[in-house]
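Below you'll find only one chain, the form predicted on its own, shown as structure tokens.
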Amino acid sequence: MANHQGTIFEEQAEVLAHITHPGDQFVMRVKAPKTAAKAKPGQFVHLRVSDERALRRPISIMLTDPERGTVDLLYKAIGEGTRLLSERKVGDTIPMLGPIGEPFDLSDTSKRYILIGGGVGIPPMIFAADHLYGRGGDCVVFAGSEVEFPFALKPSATLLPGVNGNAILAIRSLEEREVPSRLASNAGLYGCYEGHVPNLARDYLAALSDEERKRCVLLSCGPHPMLHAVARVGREFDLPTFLSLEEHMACGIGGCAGCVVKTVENGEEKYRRVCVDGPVFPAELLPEFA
């Protein structure tokens, strides 16, 4: 069981940009230097949405700039709770838990990281991409939305076995960076692959060889019917994977274990928290994944 004493850090995070995105989209940017400093992908914070209001949201990290102290958040305002977060102005305080959660493991140099993301799940695998750039790893990205990207996009230079001719676009912050990536939907948005993330992702994993396909991980963050999809790609292609949980949560610490999830691990059943235990666990522990 993980121990996250003296890790997570309560701070007044000031509101330094909101922008609205089409979908009821936001992205948040706030001052918050000891998150930003102890951050890793796959991680989260935990906000007071208002006074009135004393459980907190949880909130996967995008970005984090340690040298700025800021931490960039992408969520979508889907109840009363993320509602009133959207409200929120430039030069608001918001307290802040964080960065809670295990997060993934990126240490192994020698493999290609699969990152797929599905709407707000989306972040963590722009962290991950971000972190694995600055220390010379190997990845590819691959984001599904059902509502227009809140992520300036651009034509990919980069061709990528397996991926048709109409999934041209790329994240374009990842782009200039020669981190490939491309985007899959089901609502008809122009330059993304015609169908489900995981079948982009399978689709590109199927057209490599022997060899590079076994050098492959698979990462994953999003609603719970992708990670489904996501698992089964794994299973397919016998490929380790690591899924990232969205789960309710009350204290988001660890104190109530209000957001368990069943596991097996050594044959045996537990029940982990999703908030400290995870939210990243490997698929072959989950049972509702198996």
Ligand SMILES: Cc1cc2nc3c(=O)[nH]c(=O)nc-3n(C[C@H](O)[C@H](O)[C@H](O)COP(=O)(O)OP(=O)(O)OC[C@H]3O[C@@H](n4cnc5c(N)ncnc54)[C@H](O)[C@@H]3O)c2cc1C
Given for the second form:
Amino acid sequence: MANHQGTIFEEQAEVLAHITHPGDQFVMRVKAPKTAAKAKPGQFVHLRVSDERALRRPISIMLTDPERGTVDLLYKAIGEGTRLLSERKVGDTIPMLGPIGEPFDLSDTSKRYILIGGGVGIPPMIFAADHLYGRGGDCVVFAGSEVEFPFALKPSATLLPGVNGNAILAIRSLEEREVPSRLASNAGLYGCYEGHVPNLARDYLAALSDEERKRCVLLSCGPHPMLHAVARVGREFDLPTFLSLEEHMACGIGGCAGCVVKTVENGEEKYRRVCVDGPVFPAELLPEFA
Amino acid sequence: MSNSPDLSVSFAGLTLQTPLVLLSGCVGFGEEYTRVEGWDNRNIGAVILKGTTLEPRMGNAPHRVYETPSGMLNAIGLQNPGARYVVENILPNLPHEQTQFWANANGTSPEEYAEVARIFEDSPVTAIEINISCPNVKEGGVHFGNDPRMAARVVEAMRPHTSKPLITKLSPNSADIAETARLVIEAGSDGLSVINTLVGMAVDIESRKPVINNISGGLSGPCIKPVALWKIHQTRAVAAKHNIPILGQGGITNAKDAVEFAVVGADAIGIGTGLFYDPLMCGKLLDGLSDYLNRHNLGSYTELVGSLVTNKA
Ligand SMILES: Cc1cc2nc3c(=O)[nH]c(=O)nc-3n(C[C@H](O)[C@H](O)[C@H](O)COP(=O)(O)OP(=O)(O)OC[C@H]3O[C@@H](n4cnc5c(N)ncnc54)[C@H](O)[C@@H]3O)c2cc1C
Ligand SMILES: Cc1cc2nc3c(=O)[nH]c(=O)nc-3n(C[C@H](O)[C@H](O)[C@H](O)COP(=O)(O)O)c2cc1C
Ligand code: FES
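The block above covers the form predicted on its own; next, return the form predicted in complex with the ligand.
Starting with the chain above, the whole complex follows.
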């Protein structure tokens, strides 16, 4: 039998905190000790938002506290299911499957990981940065949003090459851990780079020495146009690029083949399951992003 | 504690350790659900593997699934690695000592179905379900299911190539399901699966495109339960006359649903979409079923099957 047996837990996750942010964004902290203990950056949970609904909703894991057994999520209410989720109160329990999926590979300590997140694609980047910080890894976070960021921000104390002077704000929790971060927005948000987040990352990469740039790996999660732009940046500088994808899901366990994305592997076209073969895929395998 | 009722059932000459059968397409090739902590194959009478064709199939472009009120649409398009691969590379690794695995055979011609049967004949699957009613492939598929004579031809073509029980999966979309049942039984079916998905569609009103890339998809889940019960009721008489068992399915998510299906005439209980609500539902369902049987002083699941009380003769 395959060695993934018993790796996904069904927990009755109790809502410990649920905070509303502008733009229908919500940060939810739940108690789910088994998921918290095992989750890795890039993985997600599958939430049963209502007993009346046939399908669960996949949401990325933003942060875990294995000691307290908590899992933090950031989501945007965009439809019926996420709206139902947003109505959950502190003390409610939500059936939750997790952790699911192939995580980001953050194991190479000689690399600098460039974490590029857009909107509700930012959470996996926060988790990856936290993981790397704990292991002395090298990373930079670039986050983009068209609505106010659902995080505490503060001016950064570090300078980043290629990043223009207006982009001074950083994500506070990362700043406090000396993980450099910068923000981008087209909505005229104060202290942010004005433009798309992949362009901010590109400016940074272009300003690095060849030697430094060669060490970089791009990891990204966000809307499709953003992932396309990140893939272009990866190709321009010839850097390994990994994208976290979304697709409609039914089982979330690998059983239904409902959640596929097309890959080309050794010249052969395939449909891979986003839930368990992904959600993270090397951009070079994805014809849509090639 | 009261005595535990006997949940084992006999089905087409096989003994299933429980009446629960996991349905094709919902549980991959038999080991995906072992990912879930607490999963127990011993709760399950049989696991039906994903629909398999002679040659590998890539399946349809996404979106392949979409939620609908109390159910879902799917158009996977029979993504599978081909029958030989399944027999050579997948079946040897499955825990056959914990539960039984059945094949789900598909094809575009009676000859292809026959070849798939021949390949699975030399394998540890204990039965072959015939999917004559897949709504999601352009060729063959549902057309066989809608035409009773074509359905019977598929069964006839497979019959000489396997000694394993053949279970024909009937489409709710056929005009006369009882007539299809009669013809496929006469052609050599040892069991019936009732029902496969209904055909439906959904539209994204912003883009005005069909949500499912294939346009139509198979509708499953609790929304089809009343249809499934009625189709089993319609099929029951002809099946009973030939002593042929029915694997009832369509929207079962809990013990109450399972009891309804049993009462109407399901010799075994199929679980598909219900697993998407709760992957660990099988253990809970069996507990609820045992409680029900105890409450009604029934010593076994089998005593419940076909016990519908009607005023009509
Ligand atoms: C691996 C993964 C991680 C995700 N992480 C986050 C996150 O951290 N925060 C966040 O806000 N959102 C995230 N999403 C997207 C989130 O799952 C969808 O926004 C949500 O399912 C929409 O449900 P709904 O009922 O509100 O919307 P509706 O549009 O009403 O949903 C209808 C159906 O389509 C599905 N669906 C619609 N949009 C998506 C989508 N983008 N991805 C997958 N299924 C979709 C729904 O699950 C549902 O079955 C993630 C998706 C995936 C696949
Ligand atoms: C995602 C999905 C894939 C399916 N694939 C197959 C298949 O390959 N072969 C088949 O005979 N039925 C297939 N079905 C139909 C189911 O086996 C079952 O008959 C149907 O879904 C009704 O039961 P349910 O409501 O419990 O799911 C599929 C159903 C779903 C939801
Ligand atoms: S959602 Fe079922 S295989 Fe991914």
